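Have a look below at one chain only, the form predicted alone, in structure tokens format.
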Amino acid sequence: MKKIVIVGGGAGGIACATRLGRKLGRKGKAHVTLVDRVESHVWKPLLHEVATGALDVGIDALSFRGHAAANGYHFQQGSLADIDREHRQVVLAPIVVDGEELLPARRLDFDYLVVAVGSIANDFGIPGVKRRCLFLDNTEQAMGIRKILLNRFLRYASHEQLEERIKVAIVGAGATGTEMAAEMHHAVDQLRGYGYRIDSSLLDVTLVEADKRILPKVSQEAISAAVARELEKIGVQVFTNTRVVEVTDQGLTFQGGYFIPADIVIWSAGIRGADYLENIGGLETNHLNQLVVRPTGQATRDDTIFAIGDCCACPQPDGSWVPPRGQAARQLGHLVADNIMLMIRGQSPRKTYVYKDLGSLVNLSKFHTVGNLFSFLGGGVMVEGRIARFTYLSLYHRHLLELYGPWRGVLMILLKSLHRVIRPHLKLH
């Protein structure tokens, strides 16, 4: 029987892993393994959301053993260290919790590699933005960021109102720079119902853009604008066609010497692949330390191991390179899976991956949203609004009918918005 690995469960690797074992795994036909750090999902695009409270992980993230049982394949907690090729072997670091080795390095045999692992945010070399930087790369990194932001607005918990402001910087404004700014503002608000003496007037929120415009990967400058209009509406400061150029306990240094001061800062700008995957097994990487494969998904130096999502750069006929987008790394997951099956029937993997932006969607919590659907059609339609939010919404709810399949997938959303409704609004523990 052949053995197939994947690693990483994000967008891109649990699509692949449901997919083939249901297809493969549930028939006997392969045994299909996903290995992931750690041993649940959340969808990648909330993290900004479980950052500041707004998403319970206890309630909403997906338990990949319990997935991994339903849908035909199995699963292995553990992080890739490195590929032993001549071996057709994944090799597994240790598990380390507070000093103590609960599990040894291991090897897992494959005849099938995906490696799915994401991307980690890229420092560009500043200094300062290791040290004193929080990123939301992963679960943990959000929560860790709750936990600090909790820390912080306790101090206003008391009746006795403090003056200081608490200083917030966000570099990069993606998606997740401009939506982690304005969900901010919206735990602040939710905050004055649980006997935190709070309002807005108090966070003082600084957006950073080193490009010309925020969302300056978003097709249509109009979207770009609107969502800049409703930041300044709820009081973020946008700062654009600025840079970085040094992070300090103090706070930022930007290029022509500007300072801001910053209690807390985020980046969120840019990606790259994990240091371990430079040259990993001797496969190509770029100097993204992403992994260079074929439009099948492939490799370029093994036919065998395949990557998706952002730890890959996947080429495009007119030259350009499938960006880190979490569609991208869906649909890619759901071709790989094709092609390894054409494999294992004796076939050559013959579907390639072209790359169509299906739209961008900007959701500023509960004071707007607004984006485009179907950018490959001419520029796309721009929404707003709550047709957006719909739109927002059913892309969510898209991803849980894929993961449960349509009756439980529609269970599923059903009990999701009820705890919405039920349960604080905000995760205070």
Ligand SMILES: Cc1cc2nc3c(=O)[nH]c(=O)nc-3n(C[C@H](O)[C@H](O)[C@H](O)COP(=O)(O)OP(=O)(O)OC[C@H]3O[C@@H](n4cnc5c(N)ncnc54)[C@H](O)[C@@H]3O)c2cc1C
Contents of the next structure:
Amino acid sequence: MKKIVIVGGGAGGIACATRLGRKLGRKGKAHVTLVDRVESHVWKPLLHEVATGALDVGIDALSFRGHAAANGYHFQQGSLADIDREHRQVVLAPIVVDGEELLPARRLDFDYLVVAVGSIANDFGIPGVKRRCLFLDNTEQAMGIRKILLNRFLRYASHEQLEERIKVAIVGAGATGTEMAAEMHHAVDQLRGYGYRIDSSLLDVTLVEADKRILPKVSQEAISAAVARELEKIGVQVFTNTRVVEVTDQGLTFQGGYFIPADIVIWSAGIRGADYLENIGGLETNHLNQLVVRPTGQATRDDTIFAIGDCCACPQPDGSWVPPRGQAARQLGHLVADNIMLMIRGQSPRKTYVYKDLGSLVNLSKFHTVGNLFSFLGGGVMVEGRIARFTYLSLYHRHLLELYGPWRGVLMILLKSLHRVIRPHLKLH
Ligand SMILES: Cc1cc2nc3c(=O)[nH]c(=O)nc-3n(C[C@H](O)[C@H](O)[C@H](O)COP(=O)(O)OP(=O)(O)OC[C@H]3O[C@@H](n4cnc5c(N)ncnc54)[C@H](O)[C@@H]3O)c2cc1C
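Right, the form predicted alone is done; let's see the coordinates for the form predicted together with this ligand.
Once more the chain from above appears, this time first in line as the rest of the complex follows.
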């Protein structure tokens, strides 16, 4: 029986594993294994909510083991360390918890391998970023940010006289940075309801963007303008056309020498592949350590190794590259699963990927939602307010329906909505 290994169970990997598990694994037509460094899946576009406590991972995360058992694939916890192409094996690093080695390094055989390990923040080699900034690459980091914020708020809330505001700088005004800025203000408002003697006037959030407008990857400038207006209303200070050249314990220095103080700096200014991906297994990688693939998802140097999502560089007919987006990762995950099924049937992997931009929605917490839909139709249609909020939520709901199937998916959506009503609106511990 053919062995298919998918490494990384994020937006792309879990879509791929679920499709292969249901279509091949369940019927005993292939042995499908998903490997992830952690035990549960959290939808990455919601990480900023984990960071502010609006989302409780204990409730919202999906256990890989349970999902694997229900969907015809197997799960192994482990971290990709290398690919041994000669022996058709992936090499997993030892699992070490609190200094104790729980599992030694292991090797897994594969006939087909899908690499879906996502990305990390790109610090562009700027001095001080790695040492001083907080990142939103994974759940652990998001929970780390939550802890730091809660501790900081606690300290402030216990002072009778508050002399200083809490200064937060967010570098990078893509969806992550803008949503995080709004979510922080919302979190402070919520904390007040739970007895913290603080309010959002204590919070000094600055958003810094190198491009001439925030949300530079969103095609319609009107959306950037609408989001900028809303952020201003909330009290977020926005700097565009501003390049950070150094981060120190005291704050940020911009090109030209201007300095702003910051207690907390969150870095969300772009992505790249992790260091271990550079030429992994002798495969072609680009300057961002992304695995270069053909439009079929196959690595340029190996027909049986695929890469999807943020960790891949997939060319488009117009010469551009597929953007690092949740929807692209998911679409590529499905396409690669289909191509592997074709190959197992002895056919060539004929499906090629063309990114279909279904739109971008930016959710500024309770304050506003704005974006465009059907961007592939010449710029798309701009939506705001309730329709935009509904569509934003429906994207997550579609993800849940896909993971759990229609019936359990609907129940899960209802359960999550119920949780939001009956539980505290923020994770407070
Ligand atoms: C706050 C935020 C908001 C966003 N908002 C949007 C949005 O609105 N719309 C949109 O389209 N995109 C959005 N994105 C981007 C989107 O989340 C990513 O493009 C998408 O998740 C990429 O999917 P992926 O499968 O490539 O990687 P991920 O979803 O990051 O999954 C990678 C998986 O690999 C695992 N992994 C990592 N390293 C290893 C290893 N060495 N070994 C084994 N497993 C490993 C991780 O644990 C994880 O499960 C947002 C991102 C963030 C951070």
